[in-house]
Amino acid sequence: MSSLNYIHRYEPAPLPAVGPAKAGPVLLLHGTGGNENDLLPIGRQLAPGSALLSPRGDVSEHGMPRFFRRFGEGIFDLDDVARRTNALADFIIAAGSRYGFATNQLTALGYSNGANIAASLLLLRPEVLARAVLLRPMVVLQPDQLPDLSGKQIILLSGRSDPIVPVDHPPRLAGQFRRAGARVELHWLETGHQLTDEDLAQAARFMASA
């Protein structure tokens, strides 16, 4: 099977360049019932002058795309979580063949489900993203060895008033990272599971900084 199964958008960086491109490319992980559509515009709002993959994830959750399975909110297949890990890392580097980008040059932003499969591949298979924005995050993994994440920079945009995402699990999930050697910010915005542009901001201003 081809490692370019994900149903995906690529958007190449604007010719002539628009705006900085420091960011290099950015991977887009929509949130579960969203698809590849959802996120490109607010990639390219955040990275003008940037890459965009994007892909669909393959698990049907009566009828919502998700990047994995689930048994009910919060409760994780893991076995799945790690097999869905390691295909979408085979897509990525594969992609990079395909379309011409360094992975690790690459950005992932990731939203709900796409923030927790962003965190699995910062766990399971690192060498795929050199930084991550994820948006509200929570733990699905515990690896009983954390791999090195030296020179990983990652962001966690999580609510104060998130109804799906346990309190504790932003800062034990930052709490892994940093054990494994990734420079890590935490934030806490007045806000619940949806977004805001307090999350755009600080989204802006952490890939600007890259």
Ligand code: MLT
Contents of the next structure:
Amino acid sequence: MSSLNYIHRYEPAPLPAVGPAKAGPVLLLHGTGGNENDLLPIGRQLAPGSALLSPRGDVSEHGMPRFFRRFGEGIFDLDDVARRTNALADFIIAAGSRYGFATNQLTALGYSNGANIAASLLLLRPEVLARAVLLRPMVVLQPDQLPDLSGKQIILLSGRSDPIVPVDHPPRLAGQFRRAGARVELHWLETGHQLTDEDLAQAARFMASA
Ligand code: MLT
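Right, the form predicted on its own is done; let's see the coordinates for the form predicted in complex with this ligand.
Full complex below, order starting with the chain above.
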């Protein structure tokens, strides 16, 4: 099923055009307890000429929005992850036809739980993303069969002292994407789970080079 069934914000690309003429649309995916407004300023800063689509996760964990259910910190409901990854992909396709943007040019910018659902989209529904900026991602899915991610560009930005993301997860996730054929960068930042200016600098460089 394909419908606009997520609470969301959509900001069209500014007119007259700003920045590179081919600036593709950007999908913003917030972290646990966030909402559709959180990443809009960062999205606009990093992609001044792009349309921005920002859904709110439709799972509530004690009132905190997320993109999929978990049983505890780092213990995921994998059936729910698959179901909601597919629902989000269908939403992206529906939003593309409603608002008139090409999903095959879409860049995901996801933080924490938002980075994790972006990684799940790449693994289960790769047709809806061209690129991804994954801020503090971890391994959620370990599919038996990897998709073909050739042509996709992915950057993982991980904190060296992140108390939430086990230290082996970013290289394992990067390995999954590389084995699937994606072009992958993994950078370790001198920080924890919170974002820093270095995240924004790395994300800006990646997005400008895409
Ligand atoms: C998750 O549940 O997706 C990760 O643990 C990140 C987070 O704390 O949301």
